[in-house]
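One chain follows as structure tokens, the form predicted alone.
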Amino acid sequence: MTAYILRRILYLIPTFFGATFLAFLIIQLAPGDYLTQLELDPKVTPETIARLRAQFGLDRPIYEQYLLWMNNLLHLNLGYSFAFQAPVLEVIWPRVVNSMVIVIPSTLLLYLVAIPIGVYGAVRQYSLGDRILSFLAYIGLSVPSFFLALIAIYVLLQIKFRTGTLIFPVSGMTSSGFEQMPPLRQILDIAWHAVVPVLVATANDIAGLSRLMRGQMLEVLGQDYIRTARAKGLAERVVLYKHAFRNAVIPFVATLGGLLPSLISGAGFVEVVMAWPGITPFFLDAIANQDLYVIAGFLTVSLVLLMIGNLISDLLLAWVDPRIRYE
């Protein structure tokens, strides 16, 4: 297995140089820079312009930009950002913070969820149960977050207007006075704020996840082994997750490589509708800011967190399905 590893790794290597070299043309693509943009003001001086290229390599080729921007990632330097004038980790690494407050708790969640109603949809196909839950899942599937997100701020609102209380927050992360609450206060008021967002983003993907684990318990208690465990007089609950439930969550170990990203790109458009001060806004203002580092910044450190997830689910993989073997 450790020979396995090291030419995983080894061949990770040229992947992530092409994959970054990739993401930094396609951001130079783009007309102009953050630079640019200074240019249409009039405080700013074209010899200030001028030399703020040169400090930065922005006058040079791509190429050469590239390797003077891969040559200071090697050194743990992910690059400055324009529009904040700091360090990029510096910029990003309080919004990924925040998100993770979101992410963790709904992708736990999601997978506590998801996969008990998808086994249990499958062993009780048809049911009244299995009936109401796959309606409840075609509605998930049908909604965006964004737009469930809106409902939900929405039905809050109307509760606050019906009663005079707000149950749970609608925007923002933190109360008025937040820097003067004690150290439990605080926590408990961001997991006060951090609910709703949170079931909004898992909402949406438990629909999608149980129906994914249904289908795929359905296929295997069609199986002929499934059948013969049967005959051997095993019991039914042996039968269920010994055997089948643990074949129909092979698919499910093979996705657990965008986990780790996953952690750190935020709740997409959940964090822009409620206000959240997550990795999302930020790099949406990031893009239309065209702060070239903070973008090459954060699709370098996803693309890490990807390879590293896909060899770990490879592992698992193999752990899982016997079949599996290293070569």
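Residue numbers count along the first chain shown, from 1. Remember, predicted model here, so these are calculated numbers, not experimental data. Rigid core here is just the name for the largest C-alpha set that superposes within 1.5 Å across the two forms. First, how it differs from the form predicted in complex with its partner chain.
- Once the cores line up, the CA of D59 ends up 2 angstroms or more apart between the two forms.
- With a cut-off of 2 Å and the rigid core superposed, L35 has a Cα displacement that reaches or exceeds the cut-off between the two forms.
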Second form
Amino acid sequence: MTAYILRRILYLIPTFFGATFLAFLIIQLAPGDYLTQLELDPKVTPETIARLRAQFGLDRPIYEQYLLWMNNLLHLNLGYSFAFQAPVLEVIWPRVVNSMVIVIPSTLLLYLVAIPIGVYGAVRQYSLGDRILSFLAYIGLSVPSFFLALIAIYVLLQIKFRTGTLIFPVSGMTSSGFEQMPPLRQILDIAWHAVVPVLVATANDIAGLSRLMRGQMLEVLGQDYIRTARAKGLAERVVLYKHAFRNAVIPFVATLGGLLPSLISGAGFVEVVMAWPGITPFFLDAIANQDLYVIAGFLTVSLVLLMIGNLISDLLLAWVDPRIRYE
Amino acid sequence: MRRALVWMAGLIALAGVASAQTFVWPQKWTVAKPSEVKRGGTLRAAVISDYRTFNPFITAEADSVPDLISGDRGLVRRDPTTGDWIPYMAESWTISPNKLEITFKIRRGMKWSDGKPITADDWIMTWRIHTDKAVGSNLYDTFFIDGKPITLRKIDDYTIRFIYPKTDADAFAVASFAPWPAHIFGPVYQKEGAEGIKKMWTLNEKPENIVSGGPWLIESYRPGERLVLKRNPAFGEWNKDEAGNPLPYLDRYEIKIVKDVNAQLAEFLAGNIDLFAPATVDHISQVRQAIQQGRLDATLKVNASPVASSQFMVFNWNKASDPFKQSLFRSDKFRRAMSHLVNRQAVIDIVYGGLGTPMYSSVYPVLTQWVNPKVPKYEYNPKQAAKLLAELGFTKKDKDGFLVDRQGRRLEFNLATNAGNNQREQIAKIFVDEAKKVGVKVNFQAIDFNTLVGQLLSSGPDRPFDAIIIGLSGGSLDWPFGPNVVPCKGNLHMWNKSGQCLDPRETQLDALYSRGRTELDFKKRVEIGYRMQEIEAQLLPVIYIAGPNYHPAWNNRLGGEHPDAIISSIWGQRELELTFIKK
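What's the form predicted in complex with its partner chain like, now that we've got the form predicted alone?
Let us now look at the entire complex, which starts with that chain.
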């Protein structure tokens, strides 16, 4: 087992270099650079732009820029943001933490809700409840999250117009005067702001995951050993949870590794629409501005987490599924 | 009073207010009387993009934190009611007989928020750092005229002299930069140079370490979320209203960062932010409805003024590889015909929902003092366009219904704009339709912004585009012609980047531009500007289209807005210092 883990880690090294170089190259393939925006400013002279380009190192060949950046990476320095004139980690970290306020509750909620729904749908297949849940799931799957967020804002505003009170805030993470609040009030305030974004961010994923769970469960329930279990007279509850459910969740263990990078990659467009100060709007800005090292640095962190996450999933899989052995 | 009198105003200031220690904010800048004003409260606003730094020397975006806390004003500022430069942190100035030196007497008794006095040293240090190439300040270019430096000299603690290499219409604009504390930046600059300066005042700096000479101090900043500013008491000691009350009236100015315009609208409709400028017809009608149905107590000024930016179509004169198109694009008859095909009214109706302004010259329509009303306008007129094209030899149509000349060459060109700008894409489609009606084939394509800029700013005898729709913004109120645009060698001389003037009228415009830039008499400068617009109209180097209007809105809990006459895209809806909370 130890040998297997070592071998896996060894494999990660070429993957890491290949992936970072590819990412770096693709960002650079986009036309223009961070300073192109400045070129349409009637006040800025071409000499100034050329000077800044040299200062930022953007006038050097791509491989040279990549090697310099790699050298920094090996010293655990993700690079420097052009737009913020500050180290990348320093500017992205607070956003990642803000995103986690949505991502962590949303992920927990997802598994807590989606798995029981999936199981219910499989056990009571084609019942009225299953049909209603399936219907809702298809709606959830087909409505993009940014649109769901806009609908949520619309509903909140309409309620405000009718009753005069805003049940949940329409945007942001904290209320004004947040700094003056005592710590407990601060936590409650953030929680109050997080309710709608968390629900919106979860809605889509619940739909997908519950359908997947339902399918897995149905497949397992059709297996011979379930019939055997029933035939030997086990209680239905024991059949479902001890024999069927345990086997049906195995594929989900493989997806747990993917949670690690998604922990930092933000909650998606909900953050943009609801003005949540997370990583998504920030990263989109960086892409629009071609803030090279912010994009590359963030991709690298995600990449490393993804690689570690995959390794962990594989190990977990071996642990829960006796059919899988690594030698 | 026009800006022609700016020099005289200076002399009056010298004689009249020489002893004054305070700057009195005139009553005519606000609709509210000092007696109805209430002190305290918080103004809540929203911005689209997050802040990037607190450092005044490396900030590059508009409405940055340094601009906000300093008020972005220096020795002089403009009076919004007249547009004139008036003494601000200076109490007076004198101009040398050769007009190359301006000596400012700095107001005494002004203090930084940490209690140190504001003196000539602060301006000198600020100027030094801005003009250090290694710092990369955005203001670097403003301290040079045609590559020659403007120098500052300290005469004594409260006297400073600006020395210009030539007479400059923008002389006062140069002197209006905001000073920053020399006792904070100076020691670091001396010890560590530009690198030390760049590391200062990042977003992680503690707010209490940020020293301000302007109306605000930073209270707190939460990345991606909110910037809260609080009143700087040191500012109120020398900035007063006419009743002698210290300014600003507000205790706090809170700015939320809301990246989505729809979310900003929602916040405004919910009464959570006080200021909003709806830009689309849909947003305007939502605000208007909310006000009419009594759901929101706010004021909306529709069509307050045009915006201070331009929007135009430019043809490429440098197409050595395609002599047919090159001679076409260089012909003013052709360009005039194209102007006759721009249906500006349709653009305003369809793209801006009727809330826009047509454009005919390089001077933004909002700069009413500068717009020459007599300049010929080549309005939408397809018949006239067809006639002009016939004179160019395009009399017959081919089997697809497009015009061809005697050699059978079809009148066809490519038109591009930046993808994602829906309004420009709509404008292009309207033009394509109108052109088709008279038999001109226009192939429209929306391309990535950076690629477009690359094509537009490429230089040499053969450049890779036919026509582009794009816009410019920014520029000076003292001399509203672009320093990079008009001169033939300019980087933004977009139609012709061969590096030299090709048309005698370009040479003429180039010369007039320099003359205007060095002309100090406002009236004479306006005359030169009028003449330039006449030549532009003949030459039509670019074809101006139309732009949206400025529609400011505010929640009625705010008082102290500008009188209607000065609410515009240039002066905004209010002075924050004179704004107060009614309830």
